[in-house]
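Here we start with a single chain on its own, the form predicted alone, put down as structure tokens.
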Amino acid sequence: MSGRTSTSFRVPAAIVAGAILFGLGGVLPGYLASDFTLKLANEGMLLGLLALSVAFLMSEAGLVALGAASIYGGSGYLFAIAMNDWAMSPTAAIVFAFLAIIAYSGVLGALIVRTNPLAFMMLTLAAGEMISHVVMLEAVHDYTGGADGLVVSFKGTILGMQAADFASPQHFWPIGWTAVWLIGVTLWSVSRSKLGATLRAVRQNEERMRFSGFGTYVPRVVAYVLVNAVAAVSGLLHVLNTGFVSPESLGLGVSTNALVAALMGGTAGSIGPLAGGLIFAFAQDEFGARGATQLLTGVAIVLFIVVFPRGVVGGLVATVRRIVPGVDRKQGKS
């Protein structure tokens, strides 16, 4: 079967699968036993969104960012400061925080994407660690709250919703779920665009792309800003949900959790990282109840990566292709 026919098969199948999952997720709150379970699902969903930003950069550009938490927590701090100290409306504070993160990402990305993948990873880690220490400085304590963090003084509404609505797991889930799927579809579309094809070609052989006359710098900067925009949305949703932001949200632990969630769910596509975020959140709760969070988390990570080297979703897709007759043939692989 030709590549064109294979593509024409994959696109409708992906759209149908995405629509079904979106619908199932939309009715999820009605079937969960408690608000606590839904609260965990909300946390997993937001971690999955952050994991999606990490996974997209890995799969498309071959770059690993260890500073995702600085964007995630940084957007929350900017929103909280704009609300508490500058008396902005919630909507204006969101726009300000988002645009400030985009500007920061553009400058940082312009400086670091020229480096090799290992140096890029270390530079994102260094930048993230610097920001996590800045909020602890005595000079900015009145704005950031130091080690105590900030409680957001939420006054006004966003799309007619009060602070209490965002704090409610039942009310927050459809907001977060819709945002997650809009972003997932956007990244999926980008991966299928000329930009996505260019990024993958640069990942495979940057030198050949340059010799062939293609620019390799701007596409990487654009990709870096794009994934940081996703991380910023995740951070803003988190601060709206919890009404609180602390130095922990900027820490390396959040970045590594996102990376682990992406590897557990699978870095290819939009569904894998989201699934990884949900798995990670529920597993952490279960491990914590047994009093051995770190030990069991380490064991689980090793098992997941050994058993599912392409992530849970990647493994399931590969299994379906082996079991269901004709799927590989329709996709031009036999």
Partner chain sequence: MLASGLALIYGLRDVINFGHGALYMLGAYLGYTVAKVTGFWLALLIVPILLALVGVVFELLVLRPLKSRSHIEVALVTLGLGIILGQIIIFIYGGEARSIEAPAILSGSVTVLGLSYPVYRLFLILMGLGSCVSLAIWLRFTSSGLFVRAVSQDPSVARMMGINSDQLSLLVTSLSAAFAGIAGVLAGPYLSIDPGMDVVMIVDCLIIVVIGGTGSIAGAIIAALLFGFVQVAGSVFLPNVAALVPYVLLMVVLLIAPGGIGRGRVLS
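For comparison with the form predicted alone, please write out the form predicted in complex with the partner chain.
Lone chain follows.
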């Protein structure tokens, strides 16, 4: 079989396999899993989505954002405030929260992507900590609820669905699963587009790209806004699922969990971080029962950076490529 024939066979086969996996993944857990297991899976899926945003920026732009939680929790707060205090409809509140986060990310990104990766990491941490402090300020207590957080007074429907539908693990799973797949495929496409190639080239050698006549600033701002849009979707889905948002959702702990999930699954590709989110959520439940949740986080960071830098999914893919001849093909991705 020629290379061309092989490729022309692979693409539809991958689409069919993906469609089957998407369908089974959306439906089967509702039949197979208990409500508790499905609730954990929902949490893992949303964490995986946040991890996907962290991982995309790491693998494509070589930048680590330690403030992902501020976007995740921030979108939840904006949605809750818009619903509770400004009497917006749920759909309008979602659109408002999402656009506000995009605007904030655009401004912040325009300011901070110029710095070196370590300074970038610190600036995202600082920006995240600032947001955490802002929601606790006495001046905005009536809006944010301070340390108590906010219960969303959900009035109306979104695409015909009530608050109870989002709160039910059985009903929420297919919604989240669909969103995760759409976002995963979108990011996968972006990583294979000109933007993805530019980002990776800038990550490898920014000066070379500038000398070659490429703009290195705008692509990184776009990437930063894009990953924050993903984090915002994750936060909005979370607040729809739980009907509650608290200062903990903005904290460094959530950002660290997303980072760990990304490292666990593998930062390259879309499936790794999502799988990492699911693995981390179930592992955290086990460790939490023994009072050692933080130990899991620390051990996972060290283990997956030092011993398994490709993560679970990346490691499995590499193993399959070694074992199965012909699968190890050029990816067009550096």
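Numbering follows the first chain given and starts at 1. Superpose the two forms; the largest set of C-alphas matching within 1.5 Å is the rigid core. Remember, predicted model here, so these are calculated numbers, not experimental data.
In this overlay on the rigid core, residue 300 has a C-alpha that sits 2 Å or more away from its partner position between these two forms. The shift recorded for the CA atom of residue 291 between these two forms is 3.2 Å, with superposition on the rigid core.
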